[in-house]
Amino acid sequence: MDKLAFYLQYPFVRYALIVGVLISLCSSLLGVTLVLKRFSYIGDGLSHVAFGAMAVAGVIGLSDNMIIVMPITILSAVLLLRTGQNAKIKGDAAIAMISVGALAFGYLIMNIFSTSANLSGDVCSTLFGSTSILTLNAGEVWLCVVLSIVVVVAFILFYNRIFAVTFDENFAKATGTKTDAYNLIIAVITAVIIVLAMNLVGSLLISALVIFPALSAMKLFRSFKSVTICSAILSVACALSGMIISILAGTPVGSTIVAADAVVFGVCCLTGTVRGSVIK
C-alpha cells in the first residue's frame, strides 16, 4: 500500500487510472451488443485500421495523430457495417479483409518511411500498449473524459433501440425502428472506443476489452440489462486491478489487464457451472 501511495503522487499515474477506468467502462457497454450481434472481432479489425492510420500520421509528422486516426477509423466502422450486410461479402470476411490489409499497410509504411531509430519498439508499443498509457497529458485525459461521457450518454439515451436492434433487427425494422441509423451509431461509438483503447492495451489486445467482460457476465446473468451492468462492473474492476498490478510489478499494462479479464472469465465460468448444477 505504501508503494502504491507513492506512485499515486505522480499525475501521470492518476491520469492512467482515470483513462483506464473510462475506456473499460465504455468498451463493456458496447461489448454485449457486439457479442450478441456476432461482431466480436470488429474491435480487432478497427484497431488494425487505427494502427495503419497512426503509421501514416507518424510518417507525415503530425503531432496530434487523432486528426487522422479518428476519422479513418470511424469511416472504416461504417464501411464494415455496410459491407457486412452485403450478401457477397459476409461480416466476418469483411472484418478479416480490412484488418489484415490495414495492418500490413501500416507496417509497410512504417518500414519504408521510418523516422525512428527504434522501429521495433514503436511497433511493439502500438500493438501491445506498452507504457503509452503512462505518458498521457492532461489534454488527452480531458479528451478521453469528454468522449467517454458522450458514449455513456448515447448508450443510455438509445438503450431501448440498441436492445431492439441487437436481438431482432428484422423485427425492429418491421416495427418502424430506423435500424440503419442505430447500427451507424453503434459503429461510430465502437470506433471512438477503439481509438481511445489503443493507448491502454494496444491494437492487438483491444478485442479482449470487448469480449471478456461480456462473456463473463453472460455466464452469470440472462437479461440484457443485468448482463450489461455486470459486464461494466467486471470490466472496470479488471482494468483497475490490472493497472495497479502492472504499476507495482512492472509488467506490461495491456497484457496484465487482459490476463485479469481472462482469470475473471474462468471464475465466472466455474461459478455459472456450479450454480447450474445446484439449481438442477
Given for the second form:
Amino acid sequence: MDKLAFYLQYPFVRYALIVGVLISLCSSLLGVTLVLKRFSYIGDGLSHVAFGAMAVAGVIGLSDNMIIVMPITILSAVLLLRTGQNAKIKGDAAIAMISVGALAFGYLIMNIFSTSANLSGDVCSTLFGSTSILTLNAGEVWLCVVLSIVVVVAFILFYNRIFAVTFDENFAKATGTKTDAYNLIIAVITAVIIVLAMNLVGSLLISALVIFPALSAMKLFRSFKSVTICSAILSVACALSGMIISILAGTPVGSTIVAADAVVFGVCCLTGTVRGSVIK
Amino acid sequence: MALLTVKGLSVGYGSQVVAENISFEVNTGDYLCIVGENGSGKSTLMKTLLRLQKPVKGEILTGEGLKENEIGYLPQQTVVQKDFPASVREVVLSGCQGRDGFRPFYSSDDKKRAAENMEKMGITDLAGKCYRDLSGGQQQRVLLARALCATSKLLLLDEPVSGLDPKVTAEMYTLISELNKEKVTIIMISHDIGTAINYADHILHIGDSVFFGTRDEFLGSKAGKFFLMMQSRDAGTFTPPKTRKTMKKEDDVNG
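Could you drop in the structure for the form predicted together with the partner chain? We only have the form predicted on its own so far.
Every chain and every other molecule in the complex is listed next, the one we just looked at coming first.
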C-alpha cells in the first residue's frame, strides 16, 4: 500500500491510471457491438494500420503524429465496416489483408528510413505499448479525456440505434433507420478508441481490450443493456487492477491488463456454466 | 390509388437481372403471397420492395398515405441473431425506432405500443427472457411483434415458417390471417404454393412465367393447373389443407 501511495505522488502514474480507465471504458462499450457484428478482429487490424501510419509520421518527421495517424485509421475503419455486408472480399479477409499489409509496410518504412539506434526497441514498444502509457504528458491526457467523453456521450445517445443496427441491419434500414450513417459512426468511434488505446496496451493487445470484457459479460447476462453495463464495469476493473499490479510488481502494463481480462473471462465462463447447469 | 403499385419491375444485382416484368397492385387489407421456385428472385424482389436495393428497371409507388418507412418486415433469421444477448422487450422495442426520427430514446408511447404488440402475439410473459433461448416459433412471434411496432399497415414476411414444425407452422399461419382480418395488409414470400392457396387472396407467381391475380384466377392459370395436377398425382385427391410439404414433414415426425 505504501508503495502504491508513493507511486501515486508522481503525475505520470496518475495520468496513466486516468487514461487507462477511460480507454478501457470506451473500448468495452464498442466491444459488445463489434463482437456481435463479427468484427472481433477489427481492433487488431486497425491498430496495425495505425502502426503503419505512425511509421510514416515518424519518417516525415511530424512531432505530433496524431494528425496523420487518426485520419488514416478512421478511413480504414470506414472502409472495413461499410463494405462489411456486401463486399467482394468478406469482412474477415479484408481485415486480415489490411492488418498484415499495414504492419509490413510500417516495419519496412521504419527499417529503411530509421534514424534511431534502437529500432527493434521502438517497434516493440509500439506493438506492445510497454512504456508509452508512462510517458504521457498533460496535453495527451486532456485529448484522451475529451475524446473519451465524446465517445461515451455518442454511445449513450445512439445506444438504441446501435442495438438495432447490430441486431438486424436490414430490418432497421427497411423501417427507416439510417443504417449507413450509424455504421459510419460506429466505424469512426472504433477508430478513435483504437488510436487512443495504442498508448495503453500497444497494437498487438488492443483486440483483447475490445473482445474480453464483451465475451465475459455475455457469459453472465442475457439482455443487451446488462451485457453492455457489465462489460464496461469488468473492463474498467481489469484495467485498474492490471495497472496497479504492473506498477507494484514491475510487469509490463499492457500484457498485465490483458492477463487480468483473460482471468476474469475464465471466471465468468465457469460461473456461467455452473449457473446454467443449476438452472437446468 | 392502391397501397403499393409495382409497374414493369425488374430486380437483380447490378446489371444481372434475376426476375423481370413484374407488375402488381396491393390494396389495403389484401393478403398477397409471392410464390416461385428457389432462385426465382423472391427474396430479391422483397429486398427491392423494402428499398434495401435499387430496382434494375420499373417503379414502385406507394399510395393511400403509406410512407416509405411504414413497411413492417419479418426477415429470415441471420447468423448474428443466433447468439445475440438481447431480451425480448429490447428486440420488440427496436421496431419503434423508424418512427422516432432523431429522438435518441424510446418514448412512453413506444413502450406502450411494444407492450400491446407483445400482448397481441402472446409473448408478454417472455418479455424478460433472452431472445436466443426461445424456440423457433417464439422467436418468430417476437420478430412479428417488432414488425408490428414499425407499422400497422403493411407487413412483408420472408418465409415466415421456414424451420418450424407443422404444429407451430399452422399456429403461425393462423396468427398471420388474424392480423390480416384486422386490416393489416400482408405480403408473404413462400415456396409453398399449397399454403398460398389456402390463406392468400392474391397470388404473384414469379419465375419462368410471371402471373398476378386473385387466388381463383391462379387456380385457373397454367401455373396453378400444373400445381393442382402435381398435387392430385401425389395425394390421389385434391386436398388443399395438406400440401406436399407439410405432409412430408408429418411423415418425418411420424416416422
